[in-house]
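Here we start with a single chain on its own, the form predicted on its own, put down as structure tokens.
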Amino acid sequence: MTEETADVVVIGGGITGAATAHALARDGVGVVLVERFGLAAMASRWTLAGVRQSGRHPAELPLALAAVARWAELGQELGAPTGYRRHGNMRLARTPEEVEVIRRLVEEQARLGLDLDFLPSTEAVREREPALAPTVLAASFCASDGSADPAPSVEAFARAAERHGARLHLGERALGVEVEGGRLQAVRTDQRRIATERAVIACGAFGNELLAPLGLAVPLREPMVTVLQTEPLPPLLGPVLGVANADMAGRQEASGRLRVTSGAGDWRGVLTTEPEPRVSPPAGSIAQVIEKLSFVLPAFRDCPVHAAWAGLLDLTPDGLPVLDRVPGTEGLFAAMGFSGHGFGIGPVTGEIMAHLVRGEPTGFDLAPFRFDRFNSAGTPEAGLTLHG
């Protein structure tokens, strides 16, 4: 088995384990990414992509508005395309009770500074949105919200920490951990051992079976989301869709497809892993996609579909991050159960890791994020926000 040293072992190869790589590399650490597939193989690919603030937990709020704040310029930082656009994102009301959480929805996320408009009617929210139907009763609008292209984004921080100087192990399996003494001594994979001092578990669901001998887990639900792509069509919507109760959403790429996703249903499947990962939705599924978006968009029945897949979310009960040093091993970090909402905050979260595993002040309360959160009474449990 090869042997091999580094500074910093990142694990997992989507937007986290990218943007922590990336960060660590840009500022001189001798960084190894190990990736189980390929870049973006996971939660990165499947996702809708959106980088949104609406919709997020007051804890999640300043780290989406910073990443907001970087998705404009990251293109040229990386330099790469990452396809990020800001046009917006409406979280749609489709029964009277819909509209009062959407309004409070509003009215709460003003008080923290997020500035969004409600448009409490049909005719108000079909103005700025003329596709909708007019079963669409209000919605809230965030102007400042958009989307990007989910693997060329992953592509680009992980190729730009390459130039920085950072390894990237692709196609090869971790199997785990060694410490001696309460300190991390090295990450064993299916083909070499690095030793080194420092690593980032950034490896969504997979995380577990690392922390596993470690006698650790981050509680983790994985329900299954259906994603279908339309083939290209001429401009039908300009922001990112969601709904009040999280039970969908859509957005039109770049491309003119429309990338339409269910909410977190049940998942009794098989992962299959060869070539690749692939989770394959029920019919069932699928129709409930087509119905859930044709009745917020009805020309959505007709488009012509180019794709459906599935993937899995790694849903904490929270619904939050963890973003923390591992409990009992010195040298040991997790970053793990974004439950469906951590692309868009990828590249602060990155920036985040980077200064957790530099030993520095990360600039944001991470009390919130911490991993021994779930073994204290009272912690509440969340359902699913707007995934992307």
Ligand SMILES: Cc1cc2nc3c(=O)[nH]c(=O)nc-3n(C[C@H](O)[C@H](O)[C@H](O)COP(=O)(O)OP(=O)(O)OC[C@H]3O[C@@H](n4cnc5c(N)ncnc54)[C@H](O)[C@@H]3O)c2cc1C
Second form
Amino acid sequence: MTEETADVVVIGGGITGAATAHALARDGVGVVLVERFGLAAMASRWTLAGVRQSGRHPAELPLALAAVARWAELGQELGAPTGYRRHGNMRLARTPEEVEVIRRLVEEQARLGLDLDFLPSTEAVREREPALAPTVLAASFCASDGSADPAPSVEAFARAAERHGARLHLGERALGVEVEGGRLQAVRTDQRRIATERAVIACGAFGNELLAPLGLAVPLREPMVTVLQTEPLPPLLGPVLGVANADMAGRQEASGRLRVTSGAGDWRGVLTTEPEPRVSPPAGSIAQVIEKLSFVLPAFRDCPVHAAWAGLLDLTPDGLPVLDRVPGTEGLFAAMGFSGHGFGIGPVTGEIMAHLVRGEPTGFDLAPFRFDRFNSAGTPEAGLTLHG
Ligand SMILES: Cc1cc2nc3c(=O)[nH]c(=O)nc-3n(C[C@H](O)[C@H](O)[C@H](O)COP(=O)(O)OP(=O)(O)OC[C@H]3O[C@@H](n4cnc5c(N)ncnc54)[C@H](O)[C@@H]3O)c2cc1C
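Okay, that was the form predicted on its own. Show me the form predicted in complex with the named molecule next.
Every chain and every other molecule in the complex is listed next, the one we just looked at coming first.
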């Protein structure tokens, strides 16, 4: 067992951990990033990777607005492509009830300062997206939303962090934290002890494994989302698609592949972790994705499918993440519970966590993201605003 020291240990090499490590290393902090598998091994690879402001919870909207501004510059800053494109997000209504949901969403979000349009009819929708079916009755359209390539984006953050001096320990599992007198002393991995006064838990759905020995947990459910990816196709779809009740989403990647997802469903399967985390989607959920997509995008039914996988969400009761100090342990921080929409805001989450770790103001109201908010009685169960 080797010994090492670090100013800060970031545990988890998804978008959250990689962006946090980058923000710290860029500003001269000595960072070690510990990742159990490879970079982007879980949600940050499974994801649809929409980068959207529309449909965000009001508490998250300021982060999403800042993230959209930041994504545009990221490739240049990180010295590697992120695949970010600002190709819009269209949220579809398929029933008269959904039309009202979308109309209200547009009104509420416009009041919060977001620039988005209501497309009030099938004609208005199809004028913008001719491949959509007449089954689509209306939609919201936010031109400044878009998407990025998930794994390359995480890789770009991590490698830029490395160039700024961060050490990346990939294929290394954090087993726990050492605490003495209420202060963090070290992070223990399966390969070494890293003496440090500050650490960030950015382990997605596995975050509670490190909190449990401290007698703590973020209440998480882990629903499953099924993803299909087609072979490369000629241009078919401009914006990222979502729907009013979040039971499907999709986009066409820059490569031409369609990447489409189900809604979030209960999951009773097995998460295999060797050689990497993998959730195999039930056949029925694949059939549902095909049905739901083809209902709004009829051409989808004939598309050749290249791959299918499933992803787990780290869903909190109110659908918002925890971005906070871990109560009771000086020096320990948590960024988890992104509830199906943590990819787009990742570049800003990283900056926020870096400021928190350094004891600096973050520039955002973090009250909605407090660790201990779930302890108060009556935390409402969230409607899932979802990915896309
Ligand atoms: C199907 C699907 C679609 C989605 N669509 C969107 C979308 O369109 N837009 C959007 O914004 N968000 C979307 N999301 C959500 C988004 O992908 C996640 O919120 C985001 O990727 C979370 O990033 P993370 O870094 O916090 O967690 P993760 O990416 O899960 O990373 C956690 C990392 O920690 C590592 N780890 C775990 N335990 C340990 C340990 N003990 N030691 C060391 N390392 C450890 C894991 O291996 C993993 O690499 C979607 C999610 C899914 C599953």
